[in-house]
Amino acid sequence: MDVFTALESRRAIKHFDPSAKMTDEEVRKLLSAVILSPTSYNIQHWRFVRVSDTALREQLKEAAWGQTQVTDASELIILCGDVNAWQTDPARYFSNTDEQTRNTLLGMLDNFYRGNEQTQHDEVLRSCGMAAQSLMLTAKAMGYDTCPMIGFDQKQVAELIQLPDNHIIALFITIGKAKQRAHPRSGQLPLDEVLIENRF
């Protein structure tokens, strides 16, 4: 499936076929593609929590106000991010570069993030957003449907998955086979309304 077809056919599916299962090999193929998504300074601060425990999925469904896709979908991935990844052995982010380039990038990275907590936080969400889109399009290309979700109790979910300090939760993505088709698109704004040339 080409990227344009994946973009046009990807929809947020609310009802999944609980009997449809992804294999471990498929999940690994999917996530191996997703981690090629871009991140600032190649920090790769996303962390993907694959929830396979059925009892935990039930608890997470409660934290998501009873939304059935949490338990009915083949896979539930919780996209999180480490806000301190910029300072956790950062040389590894540039391991394939020459020493001069690596040292330059390490200095730039430190100057950009140190003391700027808002940027550290925002960068995790930006990176998780790009990874989420990669995940949804790749899943669609593999013949699976997805649903991005922000409707859940953040604090409760953090407790359930034992979220480490200095990590934040960006969103859930459920993956599986649609049991019901999505409703028609509810109203796409025209390109001319959202495309601005040079200045507002």
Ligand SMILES: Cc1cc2nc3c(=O)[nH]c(=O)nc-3n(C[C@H](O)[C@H](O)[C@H](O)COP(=O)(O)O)c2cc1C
Second form
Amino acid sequence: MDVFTALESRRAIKHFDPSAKMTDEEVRKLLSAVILSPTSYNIQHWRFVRVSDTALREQLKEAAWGQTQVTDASELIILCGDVNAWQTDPARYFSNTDEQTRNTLLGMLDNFYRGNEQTQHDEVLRSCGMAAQSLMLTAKAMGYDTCPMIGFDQKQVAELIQLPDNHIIALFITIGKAKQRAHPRSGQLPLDEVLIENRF
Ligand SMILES: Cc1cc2nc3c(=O)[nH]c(=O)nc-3n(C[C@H](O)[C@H](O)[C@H](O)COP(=O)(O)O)c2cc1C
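Right, the form predicted alone is done, so what does the form predicted together with this ligand look like?
Zooming out: every chain and molecule, the one shown earlier first.
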């Protein structure tokens, strides 16, 4: 499937077929592609929580105000990230570079994030956004449907998945086979309203 077809055919699916299951191999293939998405300074601070425990899924559904995608989809992935990853052994983000390049990048990375809590926080959301779209398009290309979700209680979900300190949750993505097709797109803004030439 080419990328234009994946973009056009991806829709947020609200009703999944609970009998349709992805294999572990397919999930690993999907996520192996997703982690090739870009991150600032190659920091790769995303963490993907794959929720396979059905009892935990039920609890997460309650925390998501009963949205059935959470339990009916084959997979539930919680995209979160480590806001402190910029200072956790960062040399590994540049392990294939020569030493001089590595040292330059380490200095730049430190300078960019140290003391900038807002940027550290925003970077997790930016990176997870990149990963989310990669995940949804790759899933589509593999014959699966998805639903991105932010309709859940952040605090409850953090407790349920034992989110470590200094991590934040960006969104859920459920993956599976649609039982019902999405409604027609609810109202796309014209490109000319959202495309700005040079300045506002
Ligand atoms: C960050 C984000 C959070 C969303 N949260 C939910 C959600 O909690 N439940 C839901 O059913 N759909 C959710 N959606 C799906 C949107 O409603 C949907 O993407 C939008 O209406 C456009 O429809 P489309 O994705 O089918 O083109 C979310 C989408 C995004 C990007």
